[in-house]
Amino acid sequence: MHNELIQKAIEVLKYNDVGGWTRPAPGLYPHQWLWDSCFVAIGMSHYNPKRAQQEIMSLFKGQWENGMIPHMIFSGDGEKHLSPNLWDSKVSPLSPRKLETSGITQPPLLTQAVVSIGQKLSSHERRNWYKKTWPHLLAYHQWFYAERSPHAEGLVVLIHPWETGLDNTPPWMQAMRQHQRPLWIKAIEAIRADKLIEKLRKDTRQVPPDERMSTAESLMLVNIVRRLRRKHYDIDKILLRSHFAIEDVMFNSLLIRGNQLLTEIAKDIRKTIPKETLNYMNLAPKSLENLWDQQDEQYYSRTFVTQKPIREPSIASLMPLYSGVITKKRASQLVSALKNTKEYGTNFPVPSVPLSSEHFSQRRYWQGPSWVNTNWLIIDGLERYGFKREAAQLRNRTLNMVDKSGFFEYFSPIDGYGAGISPFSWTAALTIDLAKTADE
């Protein structure tokens, strides 16, 4: 039984609760992040479903008129990390007038969170909950296909690495260096001024620099925000001249699962998904299969303009397991990679980058460490594909990792050492969910 670990996790969420929503962690993360709150709600649903509902409803306050739900809603508490001034969301007439938000989105876990909460409610309460969230969920899914699927094939494009949730993941860093590395950043690197800037960064004052993304990567990410802001977050203007738009395999896998859950919600409350949106949703599974690389036997993201795969392995390649739409044969191939001790089969799984990658770094943000949230997604996929033993093993090893080191942001896949910020909310929340399942 995991009663003590669960209680400690609940205390973390109480500590990070700022009233109506939950900060990811103290200090470095003072605002509300989209997929963080979704994971938090999943954990909270086990012991306080009403508070979990509040977590989700707080996200809807930031929804734009076009249906987009931004990846950040600023808290307004005076903290300057990722300042609202950088985003200046008011340059878009579609943004909320009373809130400052970012101008991009994040992995679509909302329907998953809504359903997870619904499963803890009585049938009457569940339907009321679904009816309350339905307009927001439908508008969000409609926005994806109205604005982010220009090829009308069911795959959506992302316009910033932050939208993946995997920030400095190697596939995106490779594409970014090819297309979005301005001369001034190259100059900073050439004269080694990045080392001086590193000392001024807020994150590297709280976390060792070797656990965060490099200064050059950070500057490139901020530079892309400036470009998006200049175009007022208008997707037509952005895609007109952008070579940096990617059909991300993880994001699309999560969206496909979200579509399935949206369909289940619609059936439960007798709602109809508009035909045009439904057509996109039906196209998506077949289009996801186009991201399979026969030569390497894995899924890759691809660039929107050239349609060429970005042959850089990362944990995103395993996420079609979560989609639930790939064949059992493909799923088995991904499970083999998951077990391979030269790839993802580490002592403390699952590394965000395989051991064989030249970019692997055991404690550097999304370039090697194991994360509880991506483990949770893989476990969920394994369960639904019938890989019960593998799911149980990964669940137990994840819980052991947290029990060993604490509620850290991420962990070394080699020795289980906790890294990043602590105590981290989604680590605590998903520990509750995994522990409850393990104890059933």
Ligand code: GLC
Second form
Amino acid sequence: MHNELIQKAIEVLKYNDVGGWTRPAPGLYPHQWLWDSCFVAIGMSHYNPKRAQQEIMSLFKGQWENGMIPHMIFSGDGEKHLSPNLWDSKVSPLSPRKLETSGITQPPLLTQAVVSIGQKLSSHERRNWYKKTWPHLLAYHQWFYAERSPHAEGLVVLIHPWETGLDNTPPWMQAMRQHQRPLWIKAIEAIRADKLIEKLRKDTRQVPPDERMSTAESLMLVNIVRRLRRKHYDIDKILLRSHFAIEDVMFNSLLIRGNQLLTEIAKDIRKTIPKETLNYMNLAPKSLENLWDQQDEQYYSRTFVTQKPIREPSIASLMPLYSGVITKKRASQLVSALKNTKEYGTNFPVPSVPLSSEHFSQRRYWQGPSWVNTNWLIIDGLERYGFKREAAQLRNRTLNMVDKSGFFEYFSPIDGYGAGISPFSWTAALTIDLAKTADE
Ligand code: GLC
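Okay, that is the form predicted on its own; can I get the form predicted in complex with the ligand now?
Whole complex next, starting from this chain.
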């Protein structure tokens, strides 16, 4: 039984509660992040569904007129020059007038979170909850296909690495370096000014630099924001000239699952999804299968313009398991990779990059460490494919890792050592969910 661990996790969420929404961690993350709040709501739904609902309603306050839910809603805390001014969301007439937000989105787990809460309510309360959230959810899913699926085959494109939630994940870093390496970044690296900039960075003041992304990578990410801002976050303008857009395998897997859940909600409250959106939703599973690479026998993200796979393995390659739409054969192939001790089968799984990758680094952010949220997605997928034993094993290993090291942001897959910031909200929230299921 995990009662003590659950109690500690609830304390973490209380500590990070800033009134109606939850910051990911003290200090480093003072704002509201989209997928963080979805995970938080999933955890809270077990002991306080009302508060979990608030967490989600708070995200809707940031929704843009075109339906996009931004990846960050700024709290007013923290250093203004670093975030709200960088994004300057008001340059788009579609952004909310009363709040400052970022101009991009993050992995689509909102519909999942709404359903996870719904499952804890009475049928009457659940339908009311679904009715209340429906207009927001529908607008959100419609936005993906209206604005982010220009090839009209049901896969959506992402325009910034931060949209993946896996900020410095190797496939995106590779694509970014190939696509643009502004002269000033080259110059900074050449004169080693990155050491100086390192001093100004906020994250490396709180977390050891070898657990974060490199300064050159950070500068490149900020540079893309500046470009998006110059285009006023207008997707037509952005895609017209930029070749930096990617059909991301993890994001699309999550969206496909979100579509299934949206359909369930629609049935429950007798709503219809407009035909145009439905057409895209129906095309998506087959298009996801097109991301399977025969040569390497795994799923890869693909660059939007050339339609070429980015042959760089990462945890994203396993996420079609969560989509639920790949064949059992493919799911078994992914399970083999999960178990392979040269790839993802480490002592404290699941590493964000397989051991065999040249980029693997056990404590560096999304370039090696194990994260509780990606474990949660994999466990959920394993369950639905009937890999019950594997799901239970990963669930227990995840819980032991958190129990041993604390509510860290991420963990070394080799020795389970906690890294990044602590106490981290989604680690706590998903611990609650995993522990409740383990104890059932
Ligand atoms: C980092 C993570 C991202 C998360 C955010 C707040 O940027 O990469 O996934 O949402 O921190 O926790």
